[in-house]
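Starting off, we have a lone chain in the form predicted on its own, written out as C-alpha cells.
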Amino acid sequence: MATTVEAPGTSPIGRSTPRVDGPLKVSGAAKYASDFHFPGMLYAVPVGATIANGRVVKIDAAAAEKMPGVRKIFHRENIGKISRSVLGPGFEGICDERRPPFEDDVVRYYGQYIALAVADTFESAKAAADAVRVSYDKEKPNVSTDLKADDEPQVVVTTFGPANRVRSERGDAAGAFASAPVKLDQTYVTPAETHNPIELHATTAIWDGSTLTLYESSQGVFNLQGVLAQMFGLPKENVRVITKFLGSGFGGKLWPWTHCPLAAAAARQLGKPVKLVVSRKMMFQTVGHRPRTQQRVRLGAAADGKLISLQQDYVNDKAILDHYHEDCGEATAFQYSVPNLRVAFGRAKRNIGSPTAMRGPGAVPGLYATESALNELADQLKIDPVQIRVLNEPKIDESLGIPFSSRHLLECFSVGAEKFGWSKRTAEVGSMKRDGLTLGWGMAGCTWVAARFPAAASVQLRDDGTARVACGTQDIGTGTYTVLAQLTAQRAGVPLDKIEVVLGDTSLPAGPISGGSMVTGSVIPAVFAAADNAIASLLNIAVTTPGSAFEKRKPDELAFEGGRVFAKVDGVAKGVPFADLLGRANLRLVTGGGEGAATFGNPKPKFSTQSFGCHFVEVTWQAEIARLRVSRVVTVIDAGRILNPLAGRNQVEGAVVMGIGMALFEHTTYDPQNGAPINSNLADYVMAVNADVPPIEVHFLDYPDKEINELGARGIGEIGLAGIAAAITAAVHHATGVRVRELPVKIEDLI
C-alpha cells in the first residue's frame, strides 16, 4: 500500500489512473513487433557460432538450400553491403555492438551470427538454419570471472564518447584512508545478468523501393532510424521505425542489435517482407546483458562514523571489440558527504557478446557495493545503519559544488524506519525470532539521476470534442500512453476517455529514448507547449469567426479552461466548448506543436538533479532446512511529484521484485570450454516469481521539483532497483551472521 498525496478536485495529475491502453492489451488487440503480418512475408532464423573464439573456415549451406520452402541462406559472401554507423551528437548512431553482422570471419563470442536462413515459414527457416554446417579454426575462449582491468589509456572511449578513467576525485583519498582511525576494505562482485522481458526481440522489415520500414521491439525508435539509415546508405527520412507496444525491455532494447540489419538486408535482396524473432536462447547471447562487475571499496572513518575517505575501484567485463562502461561510480561522489574521494574504473575484455544498459545501469551494481560497505562500517562501529547515513548527509552535491534541486533523503529514512518498525530492531546477529524463524533486518539508501531529453509533441483539438496527442517516443510498458493522456487532459480540459494517444513511430514528432527514467519528465514541457499552441490558435479562431460569441474581442481578452473558451471578465461559466467554436468556423481541428529542451548532459548545471529513496527489508531464515526468504519490504521514494500513483507504485514494486532476483537468484554462467552461456533458458536462469514476492509497501514523498519541469515530476522506473540488493544482503547477515559480498546469495554461502 502506498501513501501519496493526490491532487484535489478533478485534475488528472496526481490521480491513480488505470492505463488507457489496458483494454487493448488484455483483449489481445495491442500489436507488438512480431504480431504484424504482410502478404508474401518470409521468416528468418539466424545461425549462431558454436565457438566463442576463432574463425569461420567454411559454411556448407548446400543441404539447407535444397530444403522445401527455403529462399536463401545468407552469409558473408552474399549478404550485401552493411556499413558501420557513426556516433553523432546526443543519442544518434548508438550501437553497443558496433561491428555489423558478417563483417569478417572472426568469431568473438558464442552465438555470434554467421549465417541467416530465410524461408516461407518459420518452421522451414528453423530447419534450414539447423542444417547449415560450419567448420571453424577454434581457440580457447576467455570468459574468466576474475576481472583484472586491461591496459588502457587514461582517457578511454565509452558509449557516449571519451571519458577519463578517474570517474571522480577530490582531496587525498589514499592519504586520508591511511591515517583514518577506522578502515574498511572489501571487494563486492555482481554477476552477469541477462534481460529477460517476456517479449523477445523482433524485427519485421519491409522495403518499398528505397524506403525501409521496420516494425521493431525498440526503446529508441529515432536512434534506430539513424543507425539503419547509415548502415544502408539511406537518407534518414527514408527509414521509418514503428514500435506501438513493447513487452518490456529493461534497457536491452535501447540500441540496435545485429539481427535488425540482417532482417533488413534479407528483405532488400528478396524483395519481400522478412520477419526475424530472436529465440530465448539467443537472448542470452546476442542482445546484451548487464556485465559482471568487481568493485573494491575502501572507507576511512572517524570513530563516530563520519566518513573521512572513500575509494571505489571497479572493473566490468566487456566484449572484445566494444567499449561498454558500467558506470558503477555514477552516484558515489554525491550520495554521502566525504572530503576525500577517488572513483576510478577499468574494463576487462572477454569472449562475450557486448554488455548493454540494464535497468539502472551503473548505479544499481555501484550502490550495491557502496551501500553494502556503509552497512559493514556501521556494524564495525556498532552504529545503527540509518544513523550512519544521517551522520553523513551532505549539504550540497560535493562532486559538483552545487546545491541539490530537491533532496529529501533524510525524510525517506525517517518515514521508512517508522513504517517498517525499525526501532524494534536488535543489532545482534540471529537475535530476532518469529514463529520459529530467525529474522534479519537490513536497509540501504538509493538514488537515480533526474533530467530531461529533448522531446517534441503535437496536440489536436477536434470538432467532436476529442483530442489527439502525438509523440514519437515509445511506451515500453511503463505507462507512457497514460501519462500523455493525463497531460493533455490537464492542459486541454478533455476527459481521458476522449483523448487519442499516438506513440512509437518515427513519422511523429521526435520523442526521447525510453531509458534513464526520463521520458515522463521530458515530455511534460513538449505536450504542454503543444497544447498551449493549439489553444492559442483556438483563441484566434474564436475572435475571427463570424457569428462567434467572441467575434469583437481580442485574443488576450480570452482564456481557456476545462475545454471551454471564455472572456476573462465573464468567467468560465459563460464559456463556449471548443468543439462548438470549431464547428461554427467549419474547422475539423486545430493543431499545436511543442518542444522541450534537454537538461541531460548540461556541462554547467545550476543544480544537481537526482531522485532519492531507501529500502527496509526483512528476511526469514530457517536453518534446519536452509530456507531463506524475503518476507517484507518497505520502500520510500523521493521522486518529485507522482503523476499517476497507481502506475508509479507498480513501477517501484516491479523494481523491488527485480532486486530480489538480483540479490538471491539471477546470474548468467559461461562455459569455460566453449564460452556458451550455460543457463540460457527460463528454467535454468532463475528469477523471482510470485512465490518469492513478499508484501511490498511503497511510499512516495510529495515534493515537486520545478527545476526538472513545470509539474515537478522526476522518473521512477529505475530507482526502485537501486540499493535493494544491499538491503537484502544486510538482512541476510543480520539473520545468519554470514556476510555475502558476491551476488547472488547462495545457500552454499549460508551453510
Contents of the next structure:
Amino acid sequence: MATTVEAPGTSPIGRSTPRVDGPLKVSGAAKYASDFHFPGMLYAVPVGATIANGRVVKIDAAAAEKMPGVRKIFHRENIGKISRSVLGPGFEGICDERRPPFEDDVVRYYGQYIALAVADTFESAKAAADAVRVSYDKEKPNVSTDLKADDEPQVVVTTFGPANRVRSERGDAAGAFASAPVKLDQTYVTPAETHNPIELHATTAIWDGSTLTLYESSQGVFNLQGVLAQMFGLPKENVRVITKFLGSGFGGKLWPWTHCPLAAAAARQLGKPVKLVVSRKMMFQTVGHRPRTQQRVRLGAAADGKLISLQQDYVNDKAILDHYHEDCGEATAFQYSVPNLRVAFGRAKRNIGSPTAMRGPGAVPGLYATESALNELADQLKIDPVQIRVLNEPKIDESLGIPFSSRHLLECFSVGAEKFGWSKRTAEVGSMKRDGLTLGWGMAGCTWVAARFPAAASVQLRDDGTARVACGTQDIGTGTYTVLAQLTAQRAGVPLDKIEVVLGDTSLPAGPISGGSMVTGSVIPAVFAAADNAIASLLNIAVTTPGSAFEKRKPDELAFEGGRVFAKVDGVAKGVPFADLLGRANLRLVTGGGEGAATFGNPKPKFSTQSFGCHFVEVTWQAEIARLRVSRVVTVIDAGRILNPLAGRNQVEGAVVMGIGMALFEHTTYDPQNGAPINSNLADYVMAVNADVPPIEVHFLDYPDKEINELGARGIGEIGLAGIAAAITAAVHHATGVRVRELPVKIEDLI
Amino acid sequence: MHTFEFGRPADAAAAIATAARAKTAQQGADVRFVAGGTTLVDLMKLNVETPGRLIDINRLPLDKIEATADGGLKIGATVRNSDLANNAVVQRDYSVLSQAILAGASAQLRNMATTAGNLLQRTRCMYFRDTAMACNKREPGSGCPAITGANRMLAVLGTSEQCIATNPSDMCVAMAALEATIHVQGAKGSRAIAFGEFHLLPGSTPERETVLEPGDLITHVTLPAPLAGSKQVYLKLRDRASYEFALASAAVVLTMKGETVTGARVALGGVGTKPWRSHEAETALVGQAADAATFRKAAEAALRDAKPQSENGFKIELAKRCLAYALKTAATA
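Can you swap the form predicted on its own for the form predicted together with the partner chain?
Then the entire complex follows, led off by the chain already shown.
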C-alpha cells in the first residue's frame, strides 16, 4: 500500500508552496459568485427598511414598476411561500437569522429587506429599488450600547442549540474571590465589528423545474443547500450550491442570509436566472457582524500572582428574534490554571441585524478581556506579564480534566520573548524611548480550538498522468486549493502542476464549512483515504490486466510510490507509471473515495486539542501630536505541523493586521436615533491600511499533533487574531499610562 | 432611473452659458460642471446629487501650471491634484500645498481629482451622504441628526445650529495659508475671489457652500509670489496612518528673523465648516519668539471660539497640538 515518504526536500508537505490558484486569481480567470452570467439573467436589488423598529404600513411600488426594464417589485404580498428552517441532526440547518424575508410586516432592524426590485439590468433594478416608497409606523429603536443581560432562563436557545448560561464552573469562584489576597475586578468592552471581505455577498439563483442551482459566496455550501431545501420544501438533492472562489468571508458567509432565498424566490416566479449582489452598505445591515460585548472579569490571586479565582460574566447584544451567543468564555476555562472558576453569559436584545461568527468568534473578544485582566493583575503585582502566565501554566485542561494533545505555550512565550528582545523591557510607564518617541511594549497569549469536522473526498488517477482531487469544501482564500494539491501530491506521487483540485460544489463529496480553522485538519484523513483507495484499485488493475508487467503478481506484492506501481522485490526503479497501467487496461481513470470522521463535538474526548500562541507588540507614542502607531509585532504560533508555511505565515500576518484594526480602529456605530449602522462604508468604517502595517515576525513551533490527524496539522486561520488586542492595549498602557478597556483605543482616550 | 445629459462644450463661454440656466450653483443644481468626478460622481451614485445635465470641462484649456507676471503661480482648474503636488515649482516654493495634497486621498484619486473640484469638495458628514437621513445641507429645514448623533468627525469651528459639517479638503487648507485667489468666469464676466471669501459658513443656509452663482466657472487659482525664506509645513492627524480624512490638520507658512517670527500664515483643516484661516493665531505669532510657549498661545488663540459637540470635544485639544507641532516643525526646519 501507499507509504508516506517525507524525505526532506522531496515532500510537498511542509514546503512553502505558492497558491496553485494564484495564476487564475491574478489573471481574473477565477470566477467568484457574481462572475457567473447566464442568458436572460435578471438583476435583483433589495429595498431595506429605513427604520429599525416598527411596522411597514404601505409599500408603494407603482412608480417603480413602471420604470423601463423593471420586471417586478416583490414584497410580502407577492413573494410566495418561503418557509422556515430548523437545525438538523449534526452540524446541519444552521442559520443565524431564522425569519424568512418578508415573513411579516414588522421591522426589527435597520436595513431589513422589505421589498425586492428585479429588472433587466443592475442599474434599472437599483433605480427601481430607490423609487419604491414605503411608509412606516415607526417606534424608537433600542440600540443602546450599555448591555445588561435580559431576563432569560438558565438554559437558553443559541444558533447551535440549547446552552447553559453557566458555561463552565469549578470550585467556589465567588468565595475564593472574596477571600483572595489580591483582587482585580474590571469590565472590558468590544464594539460591534462588521466583516468587510472585499467580495460582497452574492447569489445567482437558477431554477430548472424543481431543481435549484445557487452560485453563492458561501463558506458552507452543504449547510446552505440544506437550509434552502427546507425553505423551499425541496429534497436536498434538488438544491445545488456552487462556490468556486471566495473573496474571503471572515465568518460572515458561514450561514445563509435572507438575500439568498429572496433571489431564489424571484427566480422561481420569473422563470429566469436572478442575480443579487449585496451592496457594501447592506453588508453592514443584513449579513451579520461581531456583536458588542461587555465582559466583567474578576481575578483573585495570591501575592505571588498564582490565580485563585477567575470569574467572567459577559453579555453580547443580539437581534430581537434570534439567538446568537458570542462565546467569550470559549478559552477561559482551560487557558490557565485556576482552581475556582465560573464563566457565565447573558444576552441583550437590540434592534440590530443578527450578529454572527466573525474570525475567532468568542475567543477573540473573550481573550481580549481575560488576557487584559491578566496583564493588569501582573502590573498590579509588579510581576512581568510573561512570568505571571508561566506561573499559571496548567498541567492539563482543567475544564475537562484531560491532558492537552500538544501544548507548547511556554515555549511560545520563550521564543517570542527572545525574538522580541523582551528582556530589555523596563516596566515603568513611559520609560522606554526611541527617536523622540515613547515606546510601549505589551504581550498576551492566545489559543484557538483544534478539531475535525466530518469530511469526504475523492481522488482520481488519470491515464494522462494527472490526478484530480475533489471535495465539497470551499477555499475562503487561505490556500485550501493548494493544501489539497499538496496532500494529493504527497500520497499519489503526482507533481503539483498535474493535479486538478475541484472544490466548492454540493455535487462533490461532502466537505466541511470553511470555519473554525478546521478545513485543513479535517480534509487530511479524507484525501489520504481517497488516494489510498484509488491506489488500491490501481494495484488490482495492475495484477488483472492482460499484458501488465504485474499480471502474475498479487496486489500485496506490489507497492506504489512517486506515481509508479512496482513489485516490492524489484524496487521502485522498475516500477510502471500509473498512466501506462491505465492505458494498457483501456481505462481513463481510477477513483477512490475517502472519509474522515469528526472530532468536533466529541462528548468524551481523551485529549484537549487546542492551538496556542502569543503576541509581543511594540507601539510608538508621540504625545505632542497624540499619535499612536503599532511599530513591531512578533507572533509565535503552536498550531501543529504547518503544511504550507508560505500560506500559513500569510494567515497569521493577516490576522495580526486585523488585530491592529480591532484594537485601534474598527467599530460599527449605530445611530442612536434611527438605529442605522451609520458608518456603513469603507471610508467611515476605519480599518488598518497598508501604512498601518508594521514589520510582523511570525514563528511557527511546528510540533505535529498526531491526535488531530496523521500529519499532525491543526488549522491557523483564526488564532492569529486572538490575544493581539490585549497585547496592543497593554503596550498602549505601557507607553501612555492610559488603560483603555473599551475597544477601539481612540485618540480621545489618550489626550 | 435618474438620467442626465452629458455634454462637452466647445469653449468656456459655451460651458458658462449652459450652466447659467441653472437656478443655483449649489447642492441640487440641475446643471453641474464635471472634471475629475471624484466627488460629484460619488454623490450621484448615492443620489445625493441628481443633476439633469453634466458639462464636461476636461477638454477646456484649463490644465496648465504657469508662472504669473508678479512672480506667483497660476494653476488651471483642471490640473490634476497629483500633477500639482508633484510640480517642481510647487514643491520648491509652495511646499505646504504639495504636502497637503499628498496627505489626502490615494494616488488613484489624486490622479483624477482637479484643482477646481477640490475647491468644491463636499463634506463627508455621514448624514449628508445618506438620503434616508435628514440633513439641512441636503434638504434645507429637514434637521441635523449629526448634532444629536455620530459627530466625532465633524466641525468645532464655524458651526451653526443648522449644520456642523466639516470641510474635508486638505488642499484648501494649504491654499488658505498661501492666500490663494480663485478666478471665476461667469455670465456677468470675470472676477477674482480671495480665498477666505470663497467658502461660506453654514449659518442658517448650510446648503450654500460657496459664493459661486449659476454659470460661474472656476478657470484657475493664483498663488502670490512666494515669501522669501518661508518655512512651510502641513501636518495631518487622523486615526490611521493613511487614506483617511483629517481629525485635525494645520498648514503653516512662517518667516523668521533669527528666533523671532516675522510673518505667519496659519490655516486649520478637519475642524472647521470651511478651510479655517486663523488670523488669531497669526497675530499671536508675529513678533514673538519662536518657542513652545508662543506656539501654544497661537494654538489656544486659533481654537478660542471652538464649540464641541457630544463626541468631538477632543478635536479642540488635538487641533491645538497639531498646530503647535506644525509651527515647531516649521520653525526648526
